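Take a look at this single chain, the form predicted alone, given in structure tokens.
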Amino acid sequence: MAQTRIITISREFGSGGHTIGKMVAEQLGLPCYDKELVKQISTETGFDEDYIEEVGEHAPGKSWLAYAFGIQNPTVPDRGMSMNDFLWTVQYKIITELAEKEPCVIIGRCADYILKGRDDCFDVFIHSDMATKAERIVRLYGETNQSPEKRLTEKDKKRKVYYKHYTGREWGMSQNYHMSLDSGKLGIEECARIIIEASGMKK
């Protein structure tokens, strides 16, 4: 097996996998892709970050309106093409690139899908309870009108609808990973321990 460049970290909504992500990522000295990809995506396409970060969460819609949306915007090569898609072919080539221009940590989008066929990466899943999610929203994002529960169910079950579209896959599932970590029993600091060592990469 070929020695871990690339670290992929898949994860529940309020489970803290972004912050365990940028973690990893400082202690052993990597660049961290989670909000900067979008960044590169919207630079790449012209789109509002806001508006692929939401996209970049939901399957295609069949209405006209998803389509619409491509036919009228002259980034998109293939006016068949709904919005979602096209989206989805630039987050493809951007990590792909990403994965072969250094070693990094990959957070969400996927990328556990589409680098796939590399012996170089290694892919984690974090979740957590639900009670330890749930007061992590709270006091990371403040109260709504939803329970916490409701909105930590709804964001998941949007991220699995996404991951099953593009992938075929189920997301969460272990098999799909080479490690799954209950953040909520572990602690944050502890994941990313746990991670680095079991990664084999050098501080």
Given for the second form:
2 protein chains.
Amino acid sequence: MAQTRIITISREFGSGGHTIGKMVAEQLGLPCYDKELVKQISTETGFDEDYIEEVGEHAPGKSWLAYAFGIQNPTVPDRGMSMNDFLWTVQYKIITELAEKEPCVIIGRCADYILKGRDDCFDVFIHSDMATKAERIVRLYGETNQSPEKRLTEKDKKRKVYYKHYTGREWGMSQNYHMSLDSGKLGIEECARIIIEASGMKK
Amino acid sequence: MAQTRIITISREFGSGGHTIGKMVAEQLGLPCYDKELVKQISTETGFDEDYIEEVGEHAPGKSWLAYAFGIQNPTVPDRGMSMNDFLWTVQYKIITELAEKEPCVIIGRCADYILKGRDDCFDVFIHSDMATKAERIVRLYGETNQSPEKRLTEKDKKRKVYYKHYTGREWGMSQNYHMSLDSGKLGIEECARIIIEASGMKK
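Starting from the form predicted alone, produce the coordinates for the form predicted in complex with a further copy of the same chain.
Below is the entire complex, every chain and molecule, led by the chain shown above.
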């Protein structure tokens, strides 16, 4: 295969995909774009980082005008464009530029789709069984008054709808990725090892 | 994870998943059930092997009676049961028994679903891009008057419908398997290597 320069990691909420992506980046000595990506979108648009994180997982509904009253936003180019569509175009541009710039790991944000024209990407999807994910989110984020199963299902449903809306593809379908791994079965460290080896980026 | 005893391989037509399954079995010194499975279903039911192979990829339509005139079939237990449902029950029983008997590799036939209650299975899905699959089937099976793309799409559509009918799940969804690999990107030998390592069955 063509020499891999970029690894994209998509993941179910609670699957440890984020941790796996960080591990892969660290072990390969690559920059990892996750929060960093949100920061760049924030700088470019003037939107709050938390807000970008939230909107980045919701399919468009409300128009820009519905949001406009509480938010500083100096750069929305077209009042008819929904907030989500606007953020999508910025995200698209930033991810495309990042991929040009340097080898890296990109977590989430439909990077697998945005970079699909390149042959130097290795696209990974991480998922896991419900019990392992539930145990993980309670351990990491604590209990809430919603059951962990419900939190997991709702978050992933949003990701699915968002992905479908902007890519036209089914989130989690094997065919969208070069490799999909069950982190509950394989373990977090083993997933990182498998990805590193398969990517061919190990020195 | 629990010690793996059984590897199931599901695959897109033309992805080389069958070859990968054979390689994995050979390198691990395990029996590989593919044609062998069809043979066993044939012995148990009295149906012709070619017929079983074909029906095994079609969702039920015709009833048993519609088939009955041309085929010797001493053991159909219930005249109201469709041919496909009957073959499914036999296949289900044979795969369940095989898994009890000895460590092995099972290719196709919804084994991932049939054995989902066991924790000693490692379920793999192999897919590939259209161009690589088209090149492969023309090289292996020759040209026909249908385009290779059409042959691929039709065969996989049947597998998808069959899988959905008997399992209620989406064929090719990452979450149904412990590992999904793009054999076009990774190569056939590399897929076999990755599966063997990840299964933990290497001696």
